[in-house]
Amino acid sequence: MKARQLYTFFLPDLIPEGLLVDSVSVVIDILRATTTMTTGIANGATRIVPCVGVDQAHLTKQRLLDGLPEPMSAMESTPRVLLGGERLGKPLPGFDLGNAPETYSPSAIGGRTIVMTTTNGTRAMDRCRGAHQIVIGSFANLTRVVQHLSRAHRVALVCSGTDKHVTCEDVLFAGAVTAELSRLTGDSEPPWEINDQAELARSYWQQLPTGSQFPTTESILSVFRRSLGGSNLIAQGRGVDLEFAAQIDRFDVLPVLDQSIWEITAAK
């Protein structure tokens, strides 16, 4: 029985050239890009268009607006294309939204397109070009991600990191996915062959105090508070974002990045 392959990379720069080909790659930026994107798609955003740079985001917004029909009413007060994102955790001047997941509510983003750029997450997505499929992963949709990956034969878990440093929360999520995929593998299914980074991530996850099925929210939060990304957000008064991101399975949604048009939508 041929083994399936499960790789974790603690930073995008650690991915060997060509390894993502034929893989389902999961981009992980728990604090906060992939948590926020998952929230946005779950709360009714039509699509999210990730951009590496701020200038690219502005140009993309204008291109999308140029392709839309004229507003049905001059009374439309909310733009149909919104700019969202941050640099170094802080909202960008002239943007409609930052990168705080709770602000991506149905009333704020429902039925709208979001053009989004972040310090780490959107760059990691760009690094995954050429994969068979790119999935957006977070604790907010952990079970849905695991269910999807359980049918794959090659998986790459790509941690975004913080300013090119390995960050605990991304590694923790990679460990959760690795542990769950291993747990769900039946006797009649091919086993998972995992790399050392995946093994380290799984061990990290399994060290946390366990609730009914998963580690407790408080134990996950304790990791976030000690991490580089989490410490940065707490210093900016954004501790609430850590609490949001630590809750498992808020949503039953699988955001997928279509590489042909470079847009994130919900998988059917």
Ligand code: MLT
Given for the second form:
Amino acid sequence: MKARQLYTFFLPDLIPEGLLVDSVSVVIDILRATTTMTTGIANGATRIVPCVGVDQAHLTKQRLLDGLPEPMSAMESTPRVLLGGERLGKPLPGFDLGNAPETYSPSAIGGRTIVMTTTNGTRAMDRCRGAHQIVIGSFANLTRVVQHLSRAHRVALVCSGTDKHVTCEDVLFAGAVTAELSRLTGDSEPPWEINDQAELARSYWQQLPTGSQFPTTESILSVFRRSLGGSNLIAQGRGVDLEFAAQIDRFDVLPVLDQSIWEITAAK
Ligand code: MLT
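Next, give the form predicted in complex with the named molecule, keeping in mind that what was shown is the form predicted alone.
Now the complete complex, all chains and molecules, led by this one.
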């Protein structure tokens, strides 16, 4: 039986040239880009358009607005295209939303397009261009991501990191996916061949104290609190975002980035 391949990369810069071509690539930025995008899509955003730069985000918003029909009435209170994201964790001037997942609520973003730019996450998505498929992963949709990957032959788990440094929460999620995929592989299915970074990530996940099916939320949170990305957010008074991001399977949704139009929507 031919093995399937599962690679983890602790940073986008560690991906060898050409490796993603026939991989389902999962972009991981637990604190907070991919958690927030998962939340936005689950809560009814029509689409999320990731942009690397702030200027690009403004231009993209204008382009999308120009392509929409005129508003039905001047009373439409929430614009149909919203700008969201952050730089160094902080909301951007002139943006409608920051990058805190709980602010992407149904009332705030339902039925809206969100143009998003974040320090590391949207950059990691850009690095995955050319992959067979790009999906958005977070603890908020762990099981849905694992179910999807269980049908793939080659998987790349791409950790975004924080400012080009490896960050624990992304590695922990890669470990969770690796452990779950290994656990769910039946005897008649091809095994997963994993790289050393996947092996390290899986061991990291498996050393946490287990609750029922998964490690306890408190043990996941304790990793987040010690991490580079997590301690930056705590210093900014955003500890609540860590608590949100540590909850497993809040949503049963698979956000997929369509590379032909560069938009994230929910897989059917
Ligand atoms: C990022 O993309 O760098 C992160 O999501 C940062 C953050 O939200 O603070």
